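Only one chain is shown below, in structure tokens, and it's the form predicted alone.
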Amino acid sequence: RELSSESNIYIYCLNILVFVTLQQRDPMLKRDCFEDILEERRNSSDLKYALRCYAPVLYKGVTPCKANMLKNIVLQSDQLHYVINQVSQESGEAPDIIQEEASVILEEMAHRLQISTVRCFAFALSKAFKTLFQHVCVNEEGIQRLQQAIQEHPVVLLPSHRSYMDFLLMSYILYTYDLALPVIAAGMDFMGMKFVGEMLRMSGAFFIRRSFGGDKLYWAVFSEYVKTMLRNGFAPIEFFLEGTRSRTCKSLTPKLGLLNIVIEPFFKGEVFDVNLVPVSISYERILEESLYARELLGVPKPKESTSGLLKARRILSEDYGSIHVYFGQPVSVRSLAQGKVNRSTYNLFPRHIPRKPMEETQSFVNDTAYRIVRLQEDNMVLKPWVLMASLLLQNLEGLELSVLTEQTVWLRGLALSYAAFLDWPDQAPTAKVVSSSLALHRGLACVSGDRVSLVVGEPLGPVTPEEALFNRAVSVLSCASYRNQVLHVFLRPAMLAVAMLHLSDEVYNCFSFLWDMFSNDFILCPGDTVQDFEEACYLLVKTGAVQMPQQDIVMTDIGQPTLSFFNGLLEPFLQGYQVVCRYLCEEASEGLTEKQYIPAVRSFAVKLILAGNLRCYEVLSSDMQKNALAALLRMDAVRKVKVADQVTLIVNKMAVNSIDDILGKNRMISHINQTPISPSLSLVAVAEDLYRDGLTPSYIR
């Protein structure tokens, strides 16, 4: 085609740098088909099957190896020895003591994993998922690629987490298909439970601090462990990159401790390669989706324990849907680290002296990490009701059956056209398909009349109206947990179209804010900013929701109700990171603590809905409420001061007021200027607003 002008050049070139990008790591030039795996379980034997011949295939034909002799293996190592001699001289002890110490911290954390207890498991656990589930669903092209990693490097998988379903589903499925069982790091939460905690044990969990704080010694034995494990390559190892389950269903900011552990081996040269392999596991019922919203809410997360796992076998009786497991491509470390690690400098040092990683090591860490969580995403199987959870959520007064149905078919062809992975029955009529969602989400959506709302628990007798507003809350958080799965696909074009109708003066300036401000409740890759927004044009100019003559960007005569869904999808976010602003610029008292934090913004907020200044539920989310103080901290708009044993927020008032008006206050328009916008009032509001009066300036009309 030929190039008229200049502008048309700027597009053209976009276009293909964005494709390009894109194409790197679209899901649908590689994703594969699904086989349903109990399809095989509901037609034969679970006894048969729990015992049958298991011979898995191993890395480069090594034996398998007794726990007794990992341990052997991790004592007498010479890192080991090393911190030992350390931690004895530091502390005046004899070696012999320290030695003991580091026996025990051991014995307490190894696994011991035996093949008898992991066919107890594959037999209650296929008892289990025929009940609660209708299928799981896993790729065979995956499996065939980590069979293959499995032989020639040794292999880290790295799962999603979003249920404590997560590891013993990875063990199940690797055992359906013949492949090494994982060994897996687990918290020390299990191993509380009786009887529980020791099968865990037994089929191949090994168990750790969540947090290990300035114990020298226990962080020694803890890397030596899972290091030798990986350079022999008994098993593969497996741990969740997030660290901990993810109660909004939103993918977490890594953790970094265990893989620059499983890293270091490479680095060091003990290994020729190591084989990183993102899982993706979705849901399409969560078991754990009211319980998530009240931890949400403040209610104390329950213990682990083997009467709490009991009580809960009331589950049994209840449907979730179908789980889908993605094994992705196998990530080569080696590939990754060509040009952007200089291994020759750990050459200058005896291997077994332990040493803080370099900078330029510890930034590939953190790119890998990011990167491995952006591939799990990608993968993530999405589901009818994520589509209508989103929109039912912009509607909290409801939404006419028909359409719910109709703009739901309008959001699949938007998720597509973003190469979401959806998983739409293609011959079912769209009316079923809705249907069949809301049936098995009755939970949380009810159909009233011709009308679906959310389903809000009633009480069993009069309710104070804090009460009544807890259990609203506990239902939209519910729902809310699903919207958040189809938020990595459109993240990008959301905030570009949040920027586009903020009014800025800078449309990059704004969206680059608000990428700063959000990059703690959403996975942004560090130093991509650029590379998202121009993902996020090219998106919306492919969808016809704008157009970018002269390098400007206009939105289109079709593209409002697309920027409109947009904006109504981050206004949550952008509301209660306004409320956290002015709690701190109007309520916070000088001496306000850490701890004191979430519980005083949590009664700010309520207060703001009971007073009917705030409709937004969300806001009294503490995952929310953490990630805007976590954003304002990094942009030294409050600094944490450590008073005696308490850690206090001393806040910048000017700096949140800023970051205040940024989020709440369109600046452009006089008559809307001299009114100060609450934090209920809808951007999408403003917007529709703004776009009917004529009001709209030119580069967004």
Contents of the next structure:
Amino acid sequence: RELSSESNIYIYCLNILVFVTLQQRDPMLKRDCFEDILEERRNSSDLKYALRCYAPVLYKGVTPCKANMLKNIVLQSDQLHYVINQVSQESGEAPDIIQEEASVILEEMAHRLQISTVRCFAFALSKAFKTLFQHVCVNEEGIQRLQQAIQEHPVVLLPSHRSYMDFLLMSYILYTYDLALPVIAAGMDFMGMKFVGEMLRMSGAFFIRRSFGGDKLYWAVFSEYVKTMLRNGFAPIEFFLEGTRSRTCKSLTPKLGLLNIVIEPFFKGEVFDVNLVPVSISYERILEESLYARELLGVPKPKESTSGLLKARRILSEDYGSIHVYFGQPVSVRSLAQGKVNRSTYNLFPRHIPRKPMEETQSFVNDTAYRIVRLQEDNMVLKPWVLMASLLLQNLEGLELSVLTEQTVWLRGLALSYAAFLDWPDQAPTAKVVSSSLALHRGLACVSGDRVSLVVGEPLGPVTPEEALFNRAVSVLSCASYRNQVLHVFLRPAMLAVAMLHLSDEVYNCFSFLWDMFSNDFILCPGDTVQDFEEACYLLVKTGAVQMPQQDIVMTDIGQPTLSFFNGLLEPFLQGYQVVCRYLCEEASEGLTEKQYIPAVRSFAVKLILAGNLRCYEVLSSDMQKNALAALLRMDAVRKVKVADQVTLIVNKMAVNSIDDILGKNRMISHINQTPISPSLSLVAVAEDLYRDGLTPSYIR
Amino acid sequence: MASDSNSSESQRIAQQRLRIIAGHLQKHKDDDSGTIATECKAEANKGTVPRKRQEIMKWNGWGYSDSKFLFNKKGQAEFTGKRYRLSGMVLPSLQDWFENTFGASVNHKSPATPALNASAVPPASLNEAFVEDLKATGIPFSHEAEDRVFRAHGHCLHEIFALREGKKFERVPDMVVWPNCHNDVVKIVELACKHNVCLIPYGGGTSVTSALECPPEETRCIVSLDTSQMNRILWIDEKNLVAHVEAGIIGQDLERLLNESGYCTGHEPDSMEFSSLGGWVATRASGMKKNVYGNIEDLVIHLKVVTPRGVIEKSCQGPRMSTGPDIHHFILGSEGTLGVVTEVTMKIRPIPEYQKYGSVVFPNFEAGVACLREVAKQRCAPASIRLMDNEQFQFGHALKPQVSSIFTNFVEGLKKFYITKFKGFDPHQLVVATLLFEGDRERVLQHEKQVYDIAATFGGLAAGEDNGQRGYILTFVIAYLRDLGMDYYVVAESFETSVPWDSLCFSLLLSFFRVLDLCRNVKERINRECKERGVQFQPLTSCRVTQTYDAGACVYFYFAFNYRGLADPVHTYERVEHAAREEILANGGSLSHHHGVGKLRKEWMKESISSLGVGMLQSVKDYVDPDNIFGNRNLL
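Can you give me the structure for the form predicted together with the partner chain, which would complement the form predicted alone we have just seen?
The next block holds the full complex; its first chain is the one shown before.
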């Protein structure tokens, strides 16, 4: 067949490219050392620290701008005036009134950074951090690079987002190192907490509405506000590319709105360059751990936690391990855009008239966003527990402590050879490492006798089977949030492993299918399929799990454990997506609305689990359900139709069925009504079916 | 000092009056005819430029042989000769500035080759038949090495550098011809077509775009057509205020001759001492006083151009026509690719009664640009208004001649104290705008007040006539200074662009301009590129806004660095300039405001005017010059 010969040629080229990949990725492996900033806090006065002299260096020596002056600049800007006049013409309102509206919006949005508030926070956070965490580690070389970057060009800080703590922590660290305090884009929901919201505002947060789709005026005020701060370099701008806290500890698909805004001044020549600084914040234990799991399951928070005070006290009494904050290498937008975006296309429009970014720019910004998130992932610090969680999830019934220890050691080797940023205490004996990890996470795993297994929340009194199921699901999802931290390291070879175990002669096609399917769940840069495939091959070859004689990919004798571990790693995702497909094919009613989708899939899955036909709890996660739906929408297997105020999902059952078939190969879920899959059905044939059904052929080479 | 300048001022006014009276007298004499006509061959050539240019001009540097900067035995800079206001003066602060700015030392010399090595010049490959026919016309020509090499280059850095180093030119003209009038040019072009000879018109030789470089791939005989002997004013029509002039005349001669009749063109490009009228037309030149007189395209009324297809000219001299696209605009900026401009009718004006320099100091470049924008907006720009950045301001200061009196020193000190201490200007931030007003006295003074009032609203302080005048002197001697730099391992060049204002003015403190962004980004790009390319010393990057328009400004950059430690400084320089041009284009600047494209910037033509635009130009070229007789390969 044509398809297969093409991919054979492809694999041939790959052998050559493997070494190129090696050269590309290796330089990133040089990582800095960490310093614990809490150490000094434990040995000297917090008060003195909060009151110390604070004199950060600024961008080319600008004088910091008072918050009020900043507002005036924005309100007087030509950009805003243009939009105000436009809106006034459209709505028939007088420009004065629109101007007034703009000023109200700005009032609601703007930060009021005050050093006194920051000092209060510095004091309070010192106390809190010392109680909660063993260490707060920062790479000081990164801080030095940042200090340099702040003086040269406007800086945009892009931290990962796993916890509410993130931005307090960032400001705390910058204050500690005498760096310019950032202004931080925060979601409006924070403002709901009256007092806290104002405190955050005074420590540099500015608030944006979660959605303001068509509101031109809001957009104009917002983007001008951010750009004014950037152009003048009054303060580094900080925002979360992921848009919201990741409840699963996987990086989220980046949002592009703010990134577009901060990059535009470079394209328009208003600044020479913009430095994007990825920051990876890794928590050994996340404060919101079980809250997240419950949120994903759509179950209400446990009663006791409704009282904020009680909750806080409980949290303060626990040990949350260490935090690692890694400030990555500043990324120059100018060098990234070199040869990709022709800036002179911006010359034919007045700079104050807002324009939609051109296609070229959009894809550049999208690319950049993915790249930055991958850089964040690369510098996430992984704890031994992350490896243990990955193993435990593949053995839900529990396993011998000695086996767990042995396998953890094996996995450590694998992770290290895949360049994971593993924080493994070097001096301590392995048994000690394992036992202290188990101790820290005793809420999730327990050792009884020689067996280690997941903890299932002790039911208070009699419970229904559903309640028991959800209790178990909470601990599985909590545990999964740790496994998820290591996925970015293993993802590409794991997809390859799955592809190989599925169908060894059409590996690339299968890989590419999975790649496309999972691109909402994982950070896979658009258009990088080939490169990711190369990387996967390279890594598997490197660890001896596969060989690539000429045009083939074959598993080696010693490759079995690696490949089956990888297969197990992705199993919950494959099953989850499959359950969604089954639901859409078999259960979904005609007029299924988008709103009904998540609860419906959830109860379908609950039914399957209770009937003993499904053992995968992760499918109960609304995150996975959303991602699966997004993938099906992307592949045109499901369409959204707006009927009245409702969005209805129209399912192309043929297409969904075919996708289910591909996912279902070798999968062990039995199900009533399950149509047996002919083993001879090759992927190519399935793919061709899909193609005929009018699917986009993009994922079929 | 004050009395000094007053007396020189009154002297100048007196001289101007005299000239105007002389003009009036002449006018009476010729009143019956209305024009002053001159016959082609009748008059002896009395222009500044001899056929053997090397007799009075440097063969490997800028300008007159007798005028140059040097560091004397005491290490002090002086300017030799008698031609300029600075001539014969000692410039005590130049050495410090030079050494500090470039990290250079007067002890590290990089002297030029003393004389042209004639044997290193490629031998002339002559088209014998052409030469025979040419002899019959009696038009003078030469194929001596000195004459040929002199016309093989303009004043790009790489060209002058090669001459100084004694490097061999790959291709030079095989012969030089000196037509004396329009008809001579017609004959030469006819012969060139007949014998398939390549012609390269040569006017003042001041090109900075590699426009005069002979294409190395040219295998035909290359003839340099030197227009310098076509330098007469053929007639002056005072009724219509136009003069008909041969295109080989150089700026200073044109101005001098017109002045004798009480007129001027007001077209004063910085190169006007040497550049020619034909060259201005061929490159779309711009003069310092364009605000009053216009750029070359505004000044030209009628053109006579000899092309391989014959002579192009319009049939009348109407001040404006709607007769399809203006064919003059095919010629303006054609850079010698279509033919030779032989005669030009251009506008003239009576010499202004009164002229006054001025200057304004601003706390920073941003404020200065904001002021210039406002002046342009109110359409009250003086004849010339330029804004030098801080680097150039300091450079200008380094060129202050030795002052003899203690009193002057004292006054200077006071001024400095007033500006920096009392007004709080940072000496490393402040910039200066130089001004030149022209017109009748009343109006100049009124105008001056208006401009100073605007300046004041942007925090500008009037800083005297002297500072203004010094600014303009700098532009005439800067090219001489490059030669000095090259004696001490410093290479330098200038380039220019035009860019929209795009102003966003909030307040005095905060203003954004595309102009400013472009200046900052280009400077930063240069610094960065230099670092990346191994330049060991901090380069000098400096810019000034030299012209204002309703819709934008012309920005001029100087760029220089100490090249010690570099293997191929010219190559490094060229790469940096290339990057700087890319940066200009990316920031909304044009490919050129007035230098032209030549061969140096050809690669960006398509991007600049679209491939369709290039096609349109190409089709004109194909029609007018199908055999590529005018084969300098500029522009396209």
